[in-house]
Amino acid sequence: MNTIDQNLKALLDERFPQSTDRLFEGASFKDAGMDSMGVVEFIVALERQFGTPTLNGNELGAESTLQDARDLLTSVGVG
């Protein structure tokens, strides 16, 4: 597991535990059961935990994946 995925999953295992296994297995946000405002929590997370520039809210919603945020990570400087 790289850098990226382990942050991910301390930040969802804190977070939303209900969900991490299911969006590591490449579920959606949807699917693994966070609601929208679920994931706008977890756009906020991320900025906190891995000091991205701020984020509008708009990059990640329902039908995003965990590869989406990585790739989200990655367009930003991340990894």
Second form
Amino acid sequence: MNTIDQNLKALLDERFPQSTDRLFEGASFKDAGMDSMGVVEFIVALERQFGTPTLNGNELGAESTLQDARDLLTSVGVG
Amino acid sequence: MTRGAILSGLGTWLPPQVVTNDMLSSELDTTDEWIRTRTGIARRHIASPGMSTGHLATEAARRALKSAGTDRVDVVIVATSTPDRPCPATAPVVASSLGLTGTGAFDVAAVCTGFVYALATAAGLIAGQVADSALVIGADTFSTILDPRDRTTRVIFGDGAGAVVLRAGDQAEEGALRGFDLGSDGTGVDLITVPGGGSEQRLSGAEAAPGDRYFHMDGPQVFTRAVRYMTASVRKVLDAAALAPEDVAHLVPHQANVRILDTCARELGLPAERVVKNIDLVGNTVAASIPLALAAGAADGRLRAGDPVVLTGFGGGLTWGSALLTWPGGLTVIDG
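Just the form predicted alone so far, so send over the form predicted together with the partner chain.
So here's everything in the complex, that chain up top.
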């Protein structure tokens, strides 16, 4: 598991433990049991976990997946 | 002695008409369960025809003056973004309705941060010896600017008013306002806005689109910024007083959305029970939100004399701000 995934797993285990496994299997946030507000909470948590204080909050939606989150992090220079 | 502003009265007023989630579900594509889980709101109060923001403000102010045991103040400030008229300000009419014709009176427009901005302004006027007392009112009737078909904003906002009386005193007294932090970011003007009806639209030469007179909000972008700026502002006002979040007895945030409040508490490392919430019963009441939450916290006995209390708000502008105070002894809140 690379550093990004280690941090994502730590974040999810702390904040959204019921969704961790499904998300790592490739499910969308919605299918992993998170509502639209939960996805924004996830983005706030990404800011803290990865020190990226410039995320808007609308980069990911309920249909997004963890791969979209990885791509987002890469696009803002993480990893 | 260091001259400062002391909280000496607190009053609120809510219009009697209540709109429940089930009532909204009957006309919009939403459900009680959706509204509760996404916003934490169960009901909100709505102003009836014939009322106005000034009416709500006057009722709350009357109760705050009674709570303070006075009928005179040196200045009246109304925080609102739904004034009775685009021009003039609402505060002079409110002052006259209270029998205070002749008193300095003006509005402060900082949307959901309006009460904190108005409180800071009043505290500054008292510290600078411009006034010995002040009435600070947060009042809004957002029901008048919501798109009736917009389920995302209709479920969130409610109408209401809350007011405090400040008097000059010693910064070391219980009830003293000990510090403020104010901030803004105009690059976020489009995130919380009523786009039409102002000079920008009029001078553009273009006709306003039908929806431009309604309130618009970008929920996800507002969520992240609300958490970012309110938590930073709370830390800033605490740093200036050499305090840490764990020293705060109660955080009284603008009641934007329960998920925002819970996220702020988590980011600040504050236990949930130290965050005062009344959003379930009133919704997001904009400038009235913080004084209504203060009254709720006082009513349930949580706020005790000498407690360090932090108020924090975030709203359109973008604006944000925080205030640190010690809770006064012997304050009787008068609710409407």
